[in-house]
Amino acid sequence: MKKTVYLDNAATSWPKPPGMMEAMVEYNRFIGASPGRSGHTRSVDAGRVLIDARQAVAKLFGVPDVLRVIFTKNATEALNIVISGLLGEGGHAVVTGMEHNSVMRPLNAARSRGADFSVVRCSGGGELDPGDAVPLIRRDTRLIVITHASNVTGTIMPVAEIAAIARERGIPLCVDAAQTAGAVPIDIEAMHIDLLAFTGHKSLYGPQGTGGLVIGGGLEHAIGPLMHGGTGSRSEFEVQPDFLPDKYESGTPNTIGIAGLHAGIGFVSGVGIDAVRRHEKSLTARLLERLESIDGVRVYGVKDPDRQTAVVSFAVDGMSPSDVSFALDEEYGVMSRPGLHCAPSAHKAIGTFPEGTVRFSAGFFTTREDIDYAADAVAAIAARGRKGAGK
């Protein structure tokens, strides 16, 4: 049987810790009711699932008020709440050149409604000079958005420096932590993050369809809800509640998924994010070392485990990323992601647009043996490509 190596954790982590599935099965078997919609025991128990998960998120990110943790179905929804809410009636935003389409598409939608945004150019390694953001700030700038780490190169962005610039000017800072929540330590108060968007199915080892937004004090007055509807509270009124978290949590929540997310966070907290980070840095160092030694392979990004997550993008001379990724999967059982990774701006910054790259992304369950096996597979494919090109 062909060996299987999963290196697509930047899209969705796999495998999940056993406790995640067990928590979801237990919820469905013993609770199964809607939280906050009824007064019976199981509804109360379902509500406790949300409260416990909210507390776990708050503890993980250093959030002083658990009610400021809003559950969404992913980081994309959280980012849409922020961008639509702050730029729905115009205004200006500053973003980086490494953003995912979960930021760029809502911004372009806001632009079509009369808002505007400016992009801070990034280097070929995906790095950002914080000083380059300052000239782009205008009198009507209402928001600065920055990815914590690129999903293309893994480059970790200077959030603290950008936060200082935003704080000095009284501009809310929104951080997209889709690639870092659970893999890199985050403390919203110490880092002066006003808005934190996160997803549950990557390094928090929860299921798909889970995520959230941490919203800073007072910003709920400036940010309208993306959706309106039933919340189980103030049902006598036909207008949206104005208090947290209900203002942003319309409709029956994904309680079974949030039970799984809570278990995933419990796993990460038990291992310790510092331990996760050390393991992934070690894997990244090995992967960079191996890939950079292969003739005909070009590696992109800062190429420094201390300054990136466990995401490594590369290309093989003479072969398209999709062909390389297909061969890796079909012949060697190595699972990767080719193309533009829903981040065309980032690929333009590093010079790989429109073809994109092949992306390897390790996780906590990835082993050194997995990395060596995948690198050997790339070497074999690259050698074959060189041989074919020499004919």
Ligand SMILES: Cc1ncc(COP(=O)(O)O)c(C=O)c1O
Contents of the next structure:
Amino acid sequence: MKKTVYLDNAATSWPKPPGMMEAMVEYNRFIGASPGRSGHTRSVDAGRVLIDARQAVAKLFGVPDVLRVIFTKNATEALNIVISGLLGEGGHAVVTGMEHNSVMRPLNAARSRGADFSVVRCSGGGELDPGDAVPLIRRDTRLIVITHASNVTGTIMPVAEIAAIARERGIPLCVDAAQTAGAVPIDIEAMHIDLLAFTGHKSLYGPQGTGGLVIGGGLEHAIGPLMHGGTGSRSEFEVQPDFLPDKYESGTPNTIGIAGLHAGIGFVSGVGIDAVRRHEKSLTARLLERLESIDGVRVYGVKDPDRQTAVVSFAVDGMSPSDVSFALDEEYGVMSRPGLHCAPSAHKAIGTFPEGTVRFSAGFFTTREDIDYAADAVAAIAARGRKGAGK
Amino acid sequence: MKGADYCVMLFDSVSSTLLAEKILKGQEIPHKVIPVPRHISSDCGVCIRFSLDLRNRVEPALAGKVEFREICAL
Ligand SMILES: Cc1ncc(COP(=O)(O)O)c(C=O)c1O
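Having seen the form predicted alone, could you give me the form predicted in complex with the ligand?
Complete assembly follows, chain above in first position.
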């Protein structure tokens, strides 16, 4: 029987916990006002929704000062704030070879304004040797960006080692936690992360349109805002306030989404990130074992559940990733993502550019049965591919 | 009761104000979030009102956690 198996959690998680959606309905039904823009009860209540959510984020990532949590519409906006803020018309950044276009495109835009960047090469498994970053650091290096885990191979990157290198040289470290926030424990102090970009709609189980930036002490003086506008504070002045979080939060925020994000974080904290991680590791182990045993299937990455998130990239001999993905969806109801996953440089590292791979990404709600069903579907499609190739 | 029995604490942002509210609530220090009185500031936001004699509890409670802009007697 054709089932529906959603294996695209690395793009956005699905399903979402019911409490997340209820929180959004409740917000709109009982509060719904513009946060802090007016002094009335429901405007203040809306402001409380934001501060409560900020506290939940701060607690999750070990942020000592709640006001250093900035809400954005996604991780991309947070990364843009950091990159365009620190690299103006000059300066240099060092990034890994596994970055998403949400890092590479703002960097290239900065380059066209006169800044520059260098890329630390990664291995065919998507691994980074931290020592390789050192020779790329220049006198004018103002920023190091590292993804916490690749969205192509799931490879978990050596953040602590890179943080040590950055700290020794006084260079701010920005971690792209789009793939890990909620799925892998993060403590910004213990890991010495200066800037943490996260998204709300993946492993934090919030709605799309939510994310944020945790900004380390003092860096707000070096980083200008992307947008200027109303904040509800210091309205008598026609220039952007320089205090947090208002400096980076112009315009009416996505309060309804943030109410949902808070509930999503509540769900993840309730289960416990360690329990989430354990479940996803066991799914990854199963998926790797099943896919690797199929003739004509190549699996990429480190292939070690302890060193990757629940993301597995693979290719089927003799078939394009998009054909495999389409057949999985059309015939088996298995939803995957083919192609380059917005990360061409990661595909270059693992040798799959420009065709890309098929990506399966499990989430907390994925079951072992889902994995087995999806693997059976890949096996059937691969067998057909072998016949088609005349083997 | 005369007017000067209360004071208000003003913050830079709504976020700071409501963070302060959470801290005061947590420590059970009586207070109220009110719109900033027009004669104190042209700001359109909110501030925290408490009775004057609580000032010596409010300030230490917030110290190191959230900064305020000023305190005014009402
Ligand atoms: C590694 C990585 N960085 C950044 C992003 C961007 O996240 P968002 O689409 O929420 O901005 C994604 C996912 O889309 C990602 O996988």
